[in-house]
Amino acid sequence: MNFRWLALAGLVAAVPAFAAYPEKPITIVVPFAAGGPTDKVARDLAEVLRKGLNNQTLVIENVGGAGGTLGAAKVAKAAPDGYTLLLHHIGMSTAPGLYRKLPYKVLDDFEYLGIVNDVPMTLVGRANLPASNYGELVKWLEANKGKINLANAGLGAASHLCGLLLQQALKTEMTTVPYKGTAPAMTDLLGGQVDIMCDQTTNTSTQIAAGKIKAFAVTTTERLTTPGLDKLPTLDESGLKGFNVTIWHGLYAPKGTPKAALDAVNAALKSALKDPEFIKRQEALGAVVAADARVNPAEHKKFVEAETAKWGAAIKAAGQYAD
């Protein structure tokens, strides 16, 4: 009997199957409808992320509903094998404040893989709105109290959060019109069925450039440098001192996912965030690709923990909850 062969065979058998990760397609769950800003980020990211994952296929699965909590819950309960990931935005940190009965624990039920980008938001309105700049918009809002329809992509969505803070800052209430995703909300804004919306540049920049909607201001503390958005004033400089809402996206995996898979995905993510084409695409949409410590899992988690505390206080003050 060839004992040397047996010993070698035993060694091969002892090598964990995970060493070849990934061996099959990876699913990235996007907890919002197809065509929205988070979906766009996920699809752009998937194109470059696969290069660092043996060119394996990455499948985008849209699981919208309940402000992103349905998709997040699906990933939290998925098999922790490295083949189901979650691409989520700021809603990851606002859900604990918005939902009394959240089906997962944000800080306990996920593995953190890194922040992807930061996305400014824009205050926009229907094309035939009788206001051409922010100053005129404020006067129009004052003159039409009780008649203004403010669209958003649903409870917990970035547009909902921005709209919530906007109403607080302006000290005025608007009729909130929630949609099942940003795409249908934008469709009705384009059609003039709603008046205004506060949404990410990844969803508004193309429509603004085409003149299909009006843009009044950006939500960052500094003006943007993106062509087409660079002349817009900030809400802070326009009178809403301290107003600052930036949406970020992060990548997650179910708790308990093997370290080999987490390390592989994080390494692929860091490489993707340096990809010139990905950076170019994100910049064209007004987004800034992450290049700081938050691309590391531990710092990503610390950041989300701080954001959860911040937004929890703001949501509590507004008194807006979901069952």
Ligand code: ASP
The other form holds:
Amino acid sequence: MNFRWLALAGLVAAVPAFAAYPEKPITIVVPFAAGGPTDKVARDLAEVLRKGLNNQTLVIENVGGAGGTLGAAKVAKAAPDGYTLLLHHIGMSTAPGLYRKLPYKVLDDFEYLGIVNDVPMTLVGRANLPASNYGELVKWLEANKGKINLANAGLGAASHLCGLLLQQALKTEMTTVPYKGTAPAMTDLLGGQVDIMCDQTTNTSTQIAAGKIKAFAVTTTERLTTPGLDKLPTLDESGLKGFNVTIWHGLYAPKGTPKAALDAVNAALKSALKDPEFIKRQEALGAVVAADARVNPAEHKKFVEAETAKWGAAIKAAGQYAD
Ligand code: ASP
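So the form predicted on its own is up there; where is the form predicted in complex with the ligand?
First the chain shown before, then all remaining chains and molecules of the complex.
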């Protein structure tokens, strides 16, 4: 073999097996119903993410139910070939404290690809609820103990966590009505079949602006600056000292996914999160796109570990138990 052949052989060997990844559509599992806040983030993100992934189609598959744990379980068991991803939120960290038999291990069964964004929540109610501010809502909740329906997206969802902390803080028990996501829960809130709900601003801001639901407070410790949401008091300043729930989303792949695919998705995610249009759209809905340093697998995993410990303790203190 002459020198030219050797050089060529070296070149061929240097080409990674995944150089062409992705060669076909990628499925992103959203563990909640279509049209809801997690779904909206996923669909919005997919549009820009695909630009960094050979313009492949990114198919959103909604696997709602059991507070997001069904969808997460599906991805944990999916083929680790780079063609199945998971877009999940804080539920990744709350489920371990709530389920005794969680069908996956949060830290062992996934590859971490990076944090996507942070989204505040709002405490909202049906339009004909006889209270127009947080103080009046608390009085109404007290006067109607035992009759209040609180919608959520199932045990382990963000709406569940927020509702749980709210009931604990107000010392009021409500009847929780679980849905496969807060899209169908919102439909019932709009129809007046349920009374109140905590949900991400990505799902509530448009309905609040249209006057179709009532908004009472935000769940962050600081007031929001988003137009239309900036007048809402925080629960913290309204008397629930220390109340602070912010929802974050992250991107995952099944454990064992080839590194070249993980690197490609991470790089695509990094540039997607710098897309000015994407940032603008997210900000208009109250969301804050993650800074570059958080779009990092090691940082993401460290963060989920810390959040799991934090929420595990809070859930225990709230007297909840795994089912
Ligand atoms: N907002 C929902 C939750 O409560 C999830 C969703 O439907 O996106 O976690």
